[in-house]
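Just one chain follows, in the form predicted alone, and it is written as structure tokens.
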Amino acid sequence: MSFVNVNFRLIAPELVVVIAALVVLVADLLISEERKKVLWWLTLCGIAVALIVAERGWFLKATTLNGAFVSDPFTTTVKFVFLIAAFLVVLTTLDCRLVRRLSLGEYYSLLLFATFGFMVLASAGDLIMIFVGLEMASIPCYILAGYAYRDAKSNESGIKYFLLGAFSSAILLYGMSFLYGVCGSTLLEDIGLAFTKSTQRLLIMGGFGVFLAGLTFKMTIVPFHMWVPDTYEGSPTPVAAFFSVVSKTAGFVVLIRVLAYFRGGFASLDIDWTYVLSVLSVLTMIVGTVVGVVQTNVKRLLAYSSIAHAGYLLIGVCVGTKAGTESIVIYLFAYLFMSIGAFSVVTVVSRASGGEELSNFVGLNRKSPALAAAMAVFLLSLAGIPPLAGFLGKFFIFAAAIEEKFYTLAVVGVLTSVVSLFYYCKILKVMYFAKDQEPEYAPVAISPGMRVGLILMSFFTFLLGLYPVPLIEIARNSVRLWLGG
């Protein structure tokens, strides 16, 4: 692979993020403890610059690094999800107990390095680039999961995530080796073309099946979801918020891109993965919803909620049309604000009460009505109650499924959404109606950064539901400019 003719304009957003990470890391060594808040501003500014650079290249549709790195409106739109998620997580963690005890510079630079890895993964047009992007994202995530090293749960979370993540990477690499062996190329486009001329149907099915198994680990799809509840519970809450959005988004983008390249080849070999993906989607929605009902720890409950939402997103992949891909983009933006918003409220409550159990949310409405109201908005949106953003996302996903006659997926999606309302209401019930056993409990303090973050996320959760036209246009244009038509 020649690196002489690298198109730096295409990789500019990634370069900005990695430069920001290095600047924060070096500045951490030079700045005194009293001025560490500067690192927070440096991180936010770096992400903001990356957003501006990415927006300027939104209409670009080209490849670089010999086709290994792809830039088009679809990947750029997804990178907005990564960058906005990183911005919100950083914004809400300045005064977090975690970062006050540990090194700010390391924490923010790891978040930026992970964001960089996920951005590379989203633009991967080559098997090697997929693996490199995955590892560049995963290694900082393993460290972040165990970042609160004085906490035994965090240590356990980091080790579990590392071991299972390494195992899934090995599976993914094994599937890639099959695909390369059959097709003789690592470029996704070349592999797709090679499928149309190949007669090795069983080898291709086996290779892609193993590749899919490794990828679904990142997407938190059942039965490769077992790491999610333990990792989310043990990880620092802001880190769990980051995982809930970014890791899942990256996995779905890779699967959508791979299927777009391979679809023609699969059709010529009479291979259809729709049935397998549909079964995985149904299992993921059911397991995420049913097991979530019995949870009493709010972080574990949100972890199972995250699994169920991965099942809803997989419906859009099963549909396989432009409308299905558009619905995934809409859903990801809606999920971004409501998921990070809910985890952010858990961060505040955990800091004030010392835990994330349902009992820690008792009487929250009396201690902080604004915080309880924000949590209610995020939970109702996650349940898909109109006119909030979550309703918009589910509406487009289910509409795309019904349009292509995936009635079973749509029905299971609606039913599990109804059941999920039960466990979201468990939190609402204790916040608003349960009697507080500790009347002397101090009011919940909210830092300025967290306050601004919660206002922004609540605002967009309402705005995307009440006035979705701009988001729908962005989703349609990003898919149309990518796939044509």
The other form holds:
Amino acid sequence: MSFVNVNFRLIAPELVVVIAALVVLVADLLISEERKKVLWWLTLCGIAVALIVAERGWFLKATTLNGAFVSDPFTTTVKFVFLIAAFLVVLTTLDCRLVRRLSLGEYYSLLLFATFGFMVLASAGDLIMIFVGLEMASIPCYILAGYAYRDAKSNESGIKYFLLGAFSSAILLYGMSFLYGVCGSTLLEDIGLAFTKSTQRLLIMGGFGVFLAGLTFKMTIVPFHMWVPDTYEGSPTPVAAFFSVVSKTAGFVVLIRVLAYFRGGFASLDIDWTYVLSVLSVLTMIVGTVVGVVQTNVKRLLAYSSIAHAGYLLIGVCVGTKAGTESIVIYLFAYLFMSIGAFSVVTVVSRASGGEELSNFVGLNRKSPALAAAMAVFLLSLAGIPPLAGFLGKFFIFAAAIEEKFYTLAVVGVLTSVVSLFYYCKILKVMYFAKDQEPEYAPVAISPGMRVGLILMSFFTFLLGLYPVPLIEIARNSVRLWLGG
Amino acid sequence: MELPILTLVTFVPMLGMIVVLLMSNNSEKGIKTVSTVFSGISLIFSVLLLVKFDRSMAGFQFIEKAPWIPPINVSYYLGVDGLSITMVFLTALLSFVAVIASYGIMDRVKQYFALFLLLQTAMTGVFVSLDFFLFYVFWEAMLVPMYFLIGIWGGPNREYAAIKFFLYTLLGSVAMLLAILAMYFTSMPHTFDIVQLSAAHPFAPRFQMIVFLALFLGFAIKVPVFPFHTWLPDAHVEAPTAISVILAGVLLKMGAYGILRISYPILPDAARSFAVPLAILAVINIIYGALVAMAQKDLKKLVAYSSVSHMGYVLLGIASMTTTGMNGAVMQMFAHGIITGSLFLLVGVIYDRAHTRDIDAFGGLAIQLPIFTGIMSLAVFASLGLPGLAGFIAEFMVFVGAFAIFKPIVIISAVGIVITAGYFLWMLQRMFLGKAQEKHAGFPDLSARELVSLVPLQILTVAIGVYPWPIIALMNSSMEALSHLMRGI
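Can you now output the form predicted together with the partner chain? The one shown was the form predicted alone.
Full assembly next; the chain just shown is listed first.
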């Protein structure tokens, strides 16, 4: 075992993000209060450089650190999702400090560290690396969730997330120890191979089951979704936006990769996890939608919506084919823009009106037609109305399910989509229809960064729906090299 | 280069929407003018389409095709045949009329007309698409402006009506989406091409049955077929006048259009085995709709339920699968569009003046509003099927076509005509005859603007009633081909 031969070219994007995080942290100490805006630029530049560096990964498949770190088109695509999400979140939170009196430098560096952790997680080809990545990502996330420390809700959110997150990590580790014990290796590839020779069916099932339980926590899959609404509600809104996309994506990536390595082994042991995953998917879609219907806090509503979307994504995992994985990639990109977009509008509204209840959105169309229109686009996209990006995501997921004859999943998926429209319409309704009881607050002020961010996200929400060819190519490319051999 | 006339008909209103969005909030008059102009241009293009259309051909004309999403074989594929050209013209005409009828909108004018123009593009798009994906995108895209138009500018119960409309139709369309995907993956090679699927008939009978039912749910909700009709009275009653015109005139036609365009040619075996159930549902629609209409106190609800009843004739004609019956069905779609369009406009007129639609609140209006009464009577007589007017021709053709196929059903459904005459005449008597009400004495008769939106529809109603051949000729070839296919000739 030699760790000296590290291929730095493969881990370059991660290195850039870490360096950016450190630079921001140090710069925060040196820059005077009035000029803190520089940090914002530094963070954005850091992410932009990481995006450029990561681009190379789209064309090669290689491993380093003795197979523990994998770089291939699939991970690269996922890292793009992370980096774009981080970019958008940073872009839309320039004046965070002004409102909540938080330290800008720490906030940005924590975001970067979390992004780094998730990127490592996406590339993990080894159980230890999965755990290390997860923890590197989670710890900054716990802090971010409780970042508005003067706010009791944020405190509660941070603690809840931390405690449950720590439990889930422990559970995950417990499952890993089983897998290691049975197979004698921490490399996913070796474990998959060991399964085929093993006769320890029960131990493997138990180990993987526990592992899965830990993982579904991150993916916000029912029944491990309990923390989501509370954490999202209490976290600063941009942080909730970040969680809704990045944390979930990371969980899915790990599951997809693990299943890709283990599938052959499971088949030879005659273990079918698809059934379990299908049940989880159905439960997640139903709980996310039905419980969402009764929410009156927009952030909680979006939290339940994000749970429901995890259920749709899980359909793609159940299908398990190339088409299924492609559909997940397409869905993730669509979800990225519409979810962060919707949360960003919530950020603006709550800043102007001091809350995130439905009543704070009453008559938004009169106060700021553009903002209301952007929210309408994001919500309709989340509901899956064409020609927006969300429709395309759902279209590919359902198509993959029907192609592989997962009819029940497809039917539950479309039915919950119809019900979910009901709760998205609750927001549309108060923004557009209500003619009385408008809350009193000054005209909505939108910072330049937020404005650019919202324009970009609405633009992409339309573009991905109207002209999805490049996105489909990206999805195909990212799956081709990886699953094809 | 050939003029991409279908693209123009479809997207000119959307261009208008963009122009409207760029205009200032305050130039209400300008916004109304711009909307009229763009909707008018679309109407002119649709007339041009009628002129250039080759009536002897059964297939699609004015085809435009370009790859859109090549990885999954989706293309931007437009074309019209006798069936769709009739609907495209109807859409353009009623949209233009509805824009004029919307001049009374005072609240959030810019948003209203922008949404309306978007709606027009989406509706036209449904009738010209020959690719399932494109068809579905237009079909769904139409729901959003409709939701807002009912929800913002509608009556007191608008929020409930808007969400009910949205959820019901979305439920139908997602069932349709699953059916479309099933067809896509079953066809070899995978295709969304409606023309190709109609020509190839690649599906096994059992598969056809399942897909037919899923599609039917989508179409039945739109038609609306009993028992999926409950969204309709709510939506119609709450919607502003112009939107009621569009709902009854165009949206209801999409369900029947879908059956004729997709279910029949692609799934003929399943369609044949469902002919009798379809006819039975048609009779229920006719009789039940008419009976419920008779019980209404609200004039708008009466017209709404009369639509349920009249769409039953469309369904009956479709179920007969004869050339005459299907011609009658399409004729009824067109005739119902212009007649019910006028009726809703007239309801809007009287509501503007009296602020009530309660039939019993009126009386002796014939003395106070003679022109209004004249036009109302004409529309009502056309709707109840008086010979010489458009409605009669359509219903007559449906009955002639269907009688040969299912005699008892047709005999029962003929009772519907009597009931229809009953509730309409009773309504006329209560509202227009008898003693005039003092409080309605000062009402002005129809204004010039109202006449502009109403008169063209009346002229068409009479013209088609007297000389229906030009419009039958438009669809005859296509319906004949479809009928031959369905009956295996």
